[in-house]
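The chain below stands alone, shown as C-alpha cells; this is the form predicted alone.
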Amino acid sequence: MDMRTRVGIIGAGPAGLMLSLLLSMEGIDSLVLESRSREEIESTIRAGVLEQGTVDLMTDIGLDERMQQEGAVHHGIELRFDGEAHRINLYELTNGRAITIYPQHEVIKDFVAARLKQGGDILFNVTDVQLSDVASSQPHIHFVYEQEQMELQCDFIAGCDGFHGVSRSSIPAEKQNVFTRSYPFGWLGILMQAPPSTHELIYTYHERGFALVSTRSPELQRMYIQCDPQDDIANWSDTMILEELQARLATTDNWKLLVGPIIQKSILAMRSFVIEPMQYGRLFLAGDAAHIVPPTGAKGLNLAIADVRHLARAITLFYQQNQTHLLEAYSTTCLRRVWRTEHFSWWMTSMLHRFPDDDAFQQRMQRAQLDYTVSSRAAATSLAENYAGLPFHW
C-alpha cells in the first residue's frame, strides 16, 4: 500500500512527537513510526529533568497542565562531597531559571495525547523500517503495519529512533563522522517506594563512589549508585543498595535516607556518542540517533526537544518562503549545542566519578574542582546556566 506525507518521523520518543506537533501547528502534514506499542513507550520509566526552555516550549504549545500539576519546580541542586552539603542556587545564578522534574514517560503521555487529539497519525507496532532515496528529493519509507508492506513517500525523513534505530545507518559510511567514548563504570539505577528524602537533586562524590538522589513523586524517588557496569544486577540484594545509598550519601550533621521497598534496579553503561553531520540528503537525525550524553547532566530528553525545534523551524520555512538555507544549516546549528553539552555531561561526570585507575593526584584535582565550583560565584553560575539549560537561539 502506498502512502503520501510531507515528512515522516521515525521514532515515538520526545523528539519524534515534538516535531510532529511542532508542524502541525504550521500546518504540515507528518506520520509517527513506532516499533513499540502506545502502552510501552508510555510505561517505560525514565529520568525527566526538564531544562527551563523545555519547560517554556511545552508551555508556549500548551502542553504544560499536567506537568503544572504533576511536576516539581527546583531552584537549585545539591554538591555533596566529604560529608558536607553544597547548594547550587541555580534560580539565582541564572536571573530566573530552574528545573523541572517531570518523568519522561509522562512527557510522553502528554504529547501522544496531544497528536492524536490534532488529528494526527501514529503508527504503533511497526516492523521492518527501511529507508530508500534519501539523497533524492522525494524519500521512501518501507514498512510493515497491521501485516501489510508498506511504502511512504516523503519530502523529509526525520531519524527520531534512538541509537538503535534503523535512520543513522541509511547514511553511507565514508559520509559518517562519528566521535564515542565509553566510561569505566555504569549506574546502579533503583525506583523506590518511599516519602523523598530531599527537596532537590542530591549529586555526590564519595571515596566508594559517586551516588545520585533523585524524587520523581510523593511517593516514588530514583536513586542511583557507580558501579562496574559488567555487573550483574543479581549480584545486589536490596540491603547491599541501601547499605551503599547510606555510606555514600552520609553527612556530619547525619542527614537520613528515607527508605522503603525497591520495586526495580538495572544497571546503565554510560557513553558519549555524536555522528557528524546530523543530516544527509533528506533525512535528518535527532535526538539519541544523532548522539548519546552520559546522564550525569541530565541533558538527553533537553538535547533531543533543542534539535527538532531547530528542524521544525527550517522545514516551516521550506514550506511557507521556499527558503532552504536552515535545513542546510540543521546540522551546524545543532552540533553547536550538542559539543557543548557533550562537554557539560563530560565535565560533570569528570568531577564525580571515581576511575578505576585513579590515584591520590586524580583525586585531589577532582577535590579542587569540587570546592572551586562550589566556592566561586563564577564557577557555580557555569555549572548553573548549564545545567539549567541554554536558550535554544545558543
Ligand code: PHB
Given for the second form:
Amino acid sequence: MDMRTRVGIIGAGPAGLMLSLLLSMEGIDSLVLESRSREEIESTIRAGVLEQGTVDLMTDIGLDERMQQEGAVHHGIELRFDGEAHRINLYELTNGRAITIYPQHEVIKDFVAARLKQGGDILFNVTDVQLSDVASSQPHIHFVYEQEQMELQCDFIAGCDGFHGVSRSSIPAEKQNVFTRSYPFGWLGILMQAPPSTHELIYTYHERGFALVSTRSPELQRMYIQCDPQDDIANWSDTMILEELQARLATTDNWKLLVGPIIQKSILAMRSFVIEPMQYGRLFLAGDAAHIVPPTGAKGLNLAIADVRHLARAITLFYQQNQTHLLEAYSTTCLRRVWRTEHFSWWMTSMLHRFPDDDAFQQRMQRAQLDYTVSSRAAATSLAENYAGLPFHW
Ligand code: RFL
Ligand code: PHB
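Output block for the form predicted in complex with the named molecule, input the form predicted alone:
Full assembly next; the chain just shown is listed first.
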C-alpha cells in the first residue's frame, strides 16, 4: 500500500515522539513508525533525570500535568568520596535551574497519549524498515505493517530509531565520520522496593568502583554499581549487590542505605559515540541514532529532545517561509551541544569510575579533581550548569 506524509519519523522514543508533537503544533503532518509494541515502549526502564530545558519545553507545550504530580524536583546532587558527602547546590549555582526525576517510560506514556489525542498516528510493531531515495526531494520508507508491505512517501525522514536503528546506515559509508570511545566498565542497574535513603542523587567514587543512588518513586529506588561490562548478571546474587552498594556508599558518619527486595537487575555497557554530519540529503538523524553518551551525566534523553527542537524549527521554517537555512545548519547547530555534552559525560565518567589499568598517579588525579569540584565555586558551577542543562541556544 502507498502512503504519504510530510515527515516520516522512524522510532517512537523521546526524540521521535517529541518531534511529531512539535510538528503537529505547527500544523505539519508526520507519521511515526515504531518496531516495538506500545506496551513495550511504555515499560522499558531507562533514564530518570530531566534537565531544566526539557522540563520547560514539556511545560510550554502542556505536557507537564503528570510530571508535576509524580516527578520530584531536586535542587542539588551529592558527590561522595572518602566516606564524606559533598553537596552541589545546582539551584543556587545556576540561578534557579534544577533537575526533575521523572522516569523515561512515564515521559513516553505522556508523549504517546498526547500524540494520539492530537489525532496523530503511531504505527507500532512495524518490521523490515528500509529507507530509499534519501538524497532526493522525495525520500521513501518501506516497511511491513500487519503483514502488508507499505511504502511511505515523505518530504523528509527523521531517523529517531536509537543507536541500533536502521536510519544511520542509509548514509553512505564514505560520508560517515564516526567518533567512538568504549569504557572498560559497565553499570549493573537495579530497581529496589524500598523507601528513599536520600533526598538527592548520590554519585560515589570509591576504590571498589563507582556507585549511584537514584530514585523512581517514594516506594521504588534505582541504583547502579560499576562492574565488568562482560559480566553475566547471573553471577550477581541480590546479597552480593547489596554488600557492594553498602561498601561503596559507606560514610564516616554511618549513613544507612535502606534496603528491600530487588525486583529488576541488568548490566549495561558504556560508550561514547558521535556521527558527523547528522544529516544526509533529506534524512536527519536525532537522539541516540546520532550520538551516545555514557549515563554518568544523565544527558542522553535531554540531548535527544534538544536535537528535535532544532529539527522541528528547521522543518517549520521550510514549510511556513520556504527557507532552508535552518535545515542546512541542522547538523552544525546540534553538534555544538552534542560535543559539549559528550565532554561533560566523559568528564563525569572519568572522574567517578575506577579504571582497571589505573595506577596511583591516576587515582590521585581523580581525587584532586573531586576535591577541586566540591571546594571551588567556579568548578562546582561548571558541573552544575552542565548537569542542570545549558540553555537551548547552546
Ligand atoms: P530511543 O529511546 O532508543 O528510541 C528509539 C526507538 O526507535 C525504535 N526503533 C525502531 N523503530 C522502527 N524501525 C526500526 N528499525 C527501529 N529500530 C529501533 C526503538 O524500538 C525505540 O523505541 O532513542 P531516542 O528517542 O533518541 O532517546 C534516547 C534516550 O532513550 C537515551 O538517550 C536515554 O535513555 C539515555 N539515558 C539517560 N538520559 C537522560 O537524559 N537522563 C538519564 O538519567 C539517563 N539515564 C539512560 C539512563 C540510558 C540508560 N540505558 C539503559 C542505556 C540510564 C540508563 C541505564
Ligand atoms: C537514573 O535514575 O536512572 C539515572 C540517574 C542519574 C544518572 C543516570 C541514570 O546519571
